Amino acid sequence: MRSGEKKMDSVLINENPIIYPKRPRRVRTDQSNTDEFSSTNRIRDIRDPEHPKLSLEDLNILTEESVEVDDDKSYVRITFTPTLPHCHLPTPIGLCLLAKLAQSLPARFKVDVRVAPGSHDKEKTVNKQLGDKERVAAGLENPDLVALLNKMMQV
């Protein structure tokens, strides 16, 4: 760490986040496990990475609706709000999003994280992050991101 330079986790961004309340957890009616109920009950509680005892749904970061999936054509997209337009941490929540997926749902289905419009100043920059398969892929290499990334999935 160079002189002048704070430890990225000890400087809080958002100090004062909103807490939303909890939706309640709808009770399963059917057998899918590839729907928009399962794959948001997969999600829901991924911990926020500045404040990890709120979850990305406390915080509406992701919600019910910010979740599609087409089983047919085997597709899932994830549209996440960061709480403020200049947050510093959307890409780890973007990419703790694709590997909780990857790792929850059939190999066959393609899944697209992507910050919802006009909800961040970086958007194009960490959706084109988000969608290259060689820099996610790079990201899940990195030891200190991966670790990030598993504190965040810890319920």
Second form
Amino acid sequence: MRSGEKKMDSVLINENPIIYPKRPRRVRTDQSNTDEFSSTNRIRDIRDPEHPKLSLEDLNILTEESVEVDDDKSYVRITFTPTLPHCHLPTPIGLCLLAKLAQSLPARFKVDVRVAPGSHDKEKTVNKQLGDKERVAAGLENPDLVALLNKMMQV
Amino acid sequence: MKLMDKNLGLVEVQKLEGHTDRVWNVAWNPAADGVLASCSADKTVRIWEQSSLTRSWTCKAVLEGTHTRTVKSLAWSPSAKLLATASFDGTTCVWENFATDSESVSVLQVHESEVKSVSWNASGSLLATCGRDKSVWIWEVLPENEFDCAAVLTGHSEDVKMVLWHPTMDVLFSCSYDNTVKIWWSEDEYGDYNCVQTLGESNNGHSSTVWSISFNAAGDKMVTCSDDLTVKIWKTDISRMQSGEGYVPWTHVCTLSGFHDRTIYSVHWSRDGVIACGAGDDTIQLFVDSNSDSVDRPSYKLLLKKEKAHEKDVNSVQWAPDKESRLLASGSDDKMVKIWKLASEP
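The form predicted in complex with its partner chain, contrasted with the form predicted on its own above:
Below, the chain from earlier opens the complete complex, with every other chain and molecule after it.
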């Protein structure tokens, strides 16, 4: 299946992303809100910045393996895979993941977000930016970026 | 070392509530006992005072309406007549007679993006600022709350997190997202400031962002902390520098690692030799030189670890400037400021 979104004079970095078949969602019956499944659920439907009709899960930017949770240590690590190694969008995707989890996880959690090793040319640069909470905080005060993130989080 | 022998603990004296967003920095008034300032992502600065009667702390003033974004850092001038604040809105404000009818605020607007730190030299004649635009500015302090730009220092390749003047000499230190500490020195009072040394990975420096710097009381030792999860101690021969021999380089003494497991945001060396660190692991940890009484080489040891000092990251720690109180202030992502006392546990 290919994306039907082709515009005239398009400047999308990834015009024809591969869309992955949806995996069936398991229904949980316990009350825990911090295990891997829940973390995935909160973020899997975030919209791709370039293709708002597609989610990060649709594009395999996030998979269930992306999420590591250690409830005892109150730690979550998200590893995401940009669709192209040279695209400029890992930063907004990473920021959106951080913002979404900060909103929905209990305050005790520490969250690290990183690009999957080997998946992007600017991996070290992006990971360092996402790991600097002062830079992240300042970025999240930028109205244009906030508008993009809100668009991405509309489910 | 006497401190190591006592059964010491960091006792919480009071929790100061009021800020409505994370607290980035705390700073003690250097000229008046029991006065503390804090700054926050809520765009305000709060001044807290300890009542001489009740001994408890209350918020005496809220400085708001001036900065339009996060206030990241603040510094009292040595006389405490002026308070400088650095903000993500790109400005540095210097307040005089704040919260009174004669309040005056000077706005220094030169950085191209967020201002991260501000520091006064020992005599209060110079002010330094730094920011994400990678530059460090030095200002001459003039009467009537006026400022003249004395130097614009470029050299860091990334965001500059903190600037700090040496406690006794007009030598400026800066630390950065580029993983280095740079030292800026002017040959004479009219000369230009130049970068005379860079402490980087090749000379035992940090391997990730350096967040904070602090000096011991004598000014011959320095401590730095980093996103690389370590704390490093440095030294120089300060008497040679003070005697006018020219610049004497700083050398690495030791690295303290394995204590914090998340970014260490703040480090502060007390007048009686205790190093306090605040980190993203919610802890405050204290270190001392267990050999300070002897002629042996320094040996820095963990004095104590305060787990869950705050509910979230500890962004700032600062010892009160007086010699007796052993009070420590801390600021956190949990929006709280806390006052602690280093005392013997009962």
